[in-house]
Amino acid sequence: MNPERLARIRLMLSLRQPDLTVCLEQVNKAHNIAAIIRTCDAVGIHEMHTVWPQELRENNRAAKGSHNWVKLNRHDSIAQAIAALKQQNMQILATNLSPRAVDFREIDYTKPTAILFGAEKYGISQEALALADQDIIIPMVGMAQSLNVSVASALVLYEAQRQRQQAGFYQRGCLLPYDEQQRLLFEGGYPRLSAFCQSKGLEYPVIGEIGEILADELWWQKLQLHPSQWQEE
């Protein structure tokens, strides 16, 4: 790894949010799914949350390539999804037009914070509505009631990151736990590598100071290869 690719990964890591989140249920078209993904890249959201439509669980490949920065987590219905989001103590907020609404920017972002979004057609479940702490919208003055998924979660996370910024929540350095963060700094600077481990079931090595695999010999037997010829660019 290069040191310019490893100061960026560091960069990006030192910037992550772990406390705040969004949780997409039923959210079906693949393209919203990946804009939402690289919108919570662009905001720092270290992880997401899903409730995937059957036919996301049986052909997942929705959001292939642009979940390489975040991780998702999927849960097998809305109540277990937000049962662990609330064990992390976070503010339950769905995106929702109903009387007890209000204004997305109302909200203090700088709590531990999950936002809902809901299907396309349908919106957020009943369920989860009466789980939720607190329905917020977005203000429309037009013809149209809602906007597209994705730029409504696009509004709502840079309200949230402009809240953050100014509290100084992205110069509080690294947040994430070690394992995590190595297996970030492996996956994103030997992603070819990463690929063959996980294809050989074979464990991550430790990535060191200045970006190097710190691995034994015995490691790389099992690869059956020899670290020259895993150059990454």
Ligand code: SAM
Second form
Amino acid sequence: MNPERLARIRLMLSLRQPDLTVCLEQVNKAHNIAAIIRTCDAVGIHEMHTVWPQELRENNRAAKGSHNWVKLNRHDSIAQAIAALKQQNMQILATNLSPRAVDFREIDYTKPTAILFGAEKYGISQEALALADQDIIIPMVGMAQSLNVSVASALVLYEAQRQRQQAGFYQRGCLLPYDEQQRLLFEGGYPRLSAFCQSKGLEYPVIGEIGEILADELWWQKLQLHPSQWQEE
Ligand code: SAM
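Okay, that one was the form predicted alone. Can I see the form predicted in complex with the named molecule too?
After this comes the whole thing, all chains and molecules, with the earlier chain placed first.
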């Protein structure tokens, strides 16, 4: 991996916010999912949570995690997703167009936070609303009843980003576990080789200080490759 690429990935890792996440409940349009993932990456979200509609579980590109900078954590039900988030001591915010919702700018996003977004047509389920700590709303004064879900996610996430920036949360250094850093360095620095490893079911090698692959002969043999074949990545 070249030094510029390594530096860029390391910088990205150091800015990740593992205590900020989103959970998509049955969001079903691929372009919305892709746009939300992109915004998550842009504000430094490391891991997203999803409960996919049935039709997306089998054959959707976005749903399959093609966006490899943001980890997609899939859950079978919203109850399961929220339970996992609560276990990480996250406050659970439901974006919801209801009279009891508070303005999204009144929330303290420097707390560990998970933000729920609902399906394009039906919004967030009653089950999710009952499990959330707080409903939040983006005020609207026009004729449309709601915003597009990806637009709503961008607005809320950039308020979280603004608050965290002000609080110095982007100067904390890398908070991701070592294994996650290694995974992202390998997948980001050696995309073809990591895809190859996945297809062969091979473990990833360690990535060294200067971005080099630290693997023994046996590992290369298992790949049936010679190290020189991967120098260009
Ligand atoms: N008819 C649905 C409803 O009543 O919730 C509209 C769903 S809206 C198109 C899709 C999602 O975008 C919502 O579930 C919510 O997550 C988010 N959203 C859209 N506009 C919002 C707003 N003004 N405030 C908070 N969330 C909003």
